[in-house]
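Below you'll find only one chain, the form predicted in complex with the ligand, shown as structure tokens.
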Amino acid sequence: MATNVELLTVRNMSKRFYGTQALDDVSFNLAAGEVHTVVGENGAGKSTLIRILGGIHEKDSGEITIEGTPSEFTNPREALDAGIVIIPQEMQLVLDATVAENVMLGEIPSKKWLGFIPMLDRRRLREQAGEALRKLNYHGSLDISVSRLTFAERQLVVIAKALLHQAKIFILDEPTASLEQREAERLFEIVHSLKEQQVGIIYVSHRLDEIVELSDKCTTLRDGKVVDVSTRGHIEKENIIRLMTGRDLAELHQPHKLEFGETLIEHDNALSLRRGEVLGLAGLLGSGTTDYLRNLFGAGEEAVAMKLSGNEVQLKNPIAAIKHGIGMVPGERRNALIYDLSVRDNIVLPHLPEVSKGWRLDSKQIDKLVADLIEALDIRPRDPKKLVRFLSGGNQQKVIFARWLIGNFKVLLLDEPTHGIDVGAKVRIHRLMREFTERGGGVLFASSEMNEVVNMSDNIIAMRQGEIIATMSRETGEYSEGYLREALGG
């Protein structure tokens, strides 16, 4: 059992990005054997905290004190070397090299490349890569390539490697924001062999349910301070979001009403989206939900025909999309921000044509417009000019959103809309796409995450492998997450 050696101290840490204060005088502790959590909503420090951690920000001022020894470290290399890895949410791995070669090839001395190195040395690195590798439980085979291994097989190759590197302290961002149920419940399996070889974890997560199962203690961080420290068995989710947000959260659920106006879109028989109505896509991992609305959006590989508002069109491209009135928010948020560009110029960026003819609306209605998203999505900082490069994960998603409820959209097509976003924001979303639905327009959204999708949804539509393989409904009785996944065999 954990025998409470201090791993990790870190001290009065503050680090600030020109006007916001980022973390504020942070203090934090990871003991050998232990899972402390880190919550807090969008933009509350989070990720500064464990980049600092990581070696890949600079703090400003504070301590860190690994096993005692005050440590300075100012790239990943050094914080590594110090025992501190991040496993990032996307694997830096060697998809065509074997499962071995992968755990090896961090090991390997920089000047020399894999085949110069003795055949003896490479025999004991494979030896210690194999041990690594079962100790995390993994049995497969250690000569397959990469690329046929599952999202968690490939976190468990990445974090074998670490684990050879002699890394006492792994930090995880989210690890299981992109994981299907039975990935992430594989993925808690290795936080607790992790946990039986001494090591300590700093574990960053939204979903407050895994917060509560594997805690030994939770941090809560507002506005770049430390409000609170629970230990296991005092860790509850009401109370982290009181926490969280300063506030309750009464309105989780809002009643649902079933009143549906002309269709807006059909396609294939399959789908039919109505006014009104919200939609719900549901399908795991790499079921096609992506693709199956990226298609809608004119952004798939050719043209799909679908009726609109009950006219054959084919839509060639997002912008023909848009003058239809479809709106999209992507998963991957990159394909859809400019970095380099204000929050205000990302929010008016698809309706820039109209801007310029149509709307006849002069820059200060667009403040005036821009403004108000920011204050409705709570998007932070306040700051219309900030460019999107700066915000935290869970805003620059806000942004996005923002962008669709400028205008005469009558269909928004939402691809994981909450991904990464705070409970707070969830609601926040959720209450925007009802609003959106009860001003006329049409939702369809797709999500991993089962109950969203049952608590959001009028109707659904199961998909698997690009077909439509179930629907269920709201109106007829057969309306549950257990008949959800029993539809999509997970």
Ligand SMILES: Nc1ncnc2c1ncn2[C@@H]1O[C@H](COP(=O)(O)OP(=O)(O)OP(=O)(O)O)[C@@H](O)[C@H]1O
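Each form is matched to the other, and the largest set of C-alpha atoms that superpose within 1.5 Å is called the rigid core. Just so it is clear, the model here is predicted, and its values are computed rather than measured. Positions refer to the first chain, counted from 1. What changes on going to the form predicted alone:
- Ser193: CA moves less than 2 Å between these two forms after rigid-core fitting.
- When the rigid core is held fixed, the Cα atom of Lys161 travels less than 2 angstroms between these two forms.
- Core-superposed comparison between these two forms: the C-alpha position of Gly83 differs by less than 2 Å.
If the structure you just shared is the form predicted in complex with the ligand, then what does the corresponding form predicted alone look like?
Shown below: the chain alone.
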């Protein structure tokens, strides 16, 4: 149970980046033994808040106190010395070093050989690392390299390291984004264990189910401002969505149709995607869904043979796939975007021949095309010259979608299309998928979030170890999240 000891207090904090007010008079507090979740759409100010608390950014105004003492951080080391540690999505570990060595980095124990030559005290290193990891119920080897650990096990190493630094405020940034359900549940046990040790936890996530489950307190940000602070018992998903977006999201409950047009893709007698259909490709992490989609896009190691609208074709590379009307949104945005190019250039990149006059690009045609897409997809900011690296994850995803709305594309392959984006952006992506099928296209999308697959798909195919093992149709009685979990062994 949380105590009333106030670990952290933020008063009237503001931060501006150039023309953007990232935080606007934000106040926030955290008690010992409390999980205080932070929610908001991409660009709402969550990342700015936690980076200021972690010493990555400096605030423009406001006050931070740690256990009643005013504090200022100009770098992460100062924040760590004050007891604050961020557990980021991209964990900074030495992959070739052992588990014990990673836990003890910065605090490596030494001893004197022959009374005066300093050397590593490996026995104490293993003892101290082992003690920290035992508090987190880690039972693996201390001597294997971190590169051999799962993502969830690496999280334990980072948390154990923070405990050794006497951290009393943990900031968990999207900690379950790369975890399967069982691993996520294990992480929740760790969170409860940290609470019992009177650690205060700031927890940032787009997954609203876990927000409701874990929160002792929940702060909602919108446009850099605090719009609500709720306590356990008063935290509800639908209300969070309204607070985050400022609107009701009826799009979450779209009806599904059972009649479709011609078959667009047939592959290996296992896959059949029809015009007007959203076909879900479900699999746990490591199931092979990403490789399967890459192969269909001609990006595998070998050319792939399939039928497109009844015609036999061989796709040797992505250029061939694009020429046949297939577009792909990969799971990792960096594989689809050139971050040093503008929104405009990223959108038209696959279509340069179509937007050219002779040897020159038709700038007027491009500008009109891109402006219409930015408006239609609500890409923010509405600045075609903005470098894509400065956009939020949800808006970067919209840029990738925009390029496949140019020309006559029949098929969209989507790999984890809503991974790491907020609920508002997720609804927009789902709407784009539906609009694509309403125009006569077909969508095949992979997601490791089973409820998303079940809710969005007209039909589902399940994959394990690179093989399609089951199908689910809304036309039959066997269409539920429970049935899908059973098929996947999850």
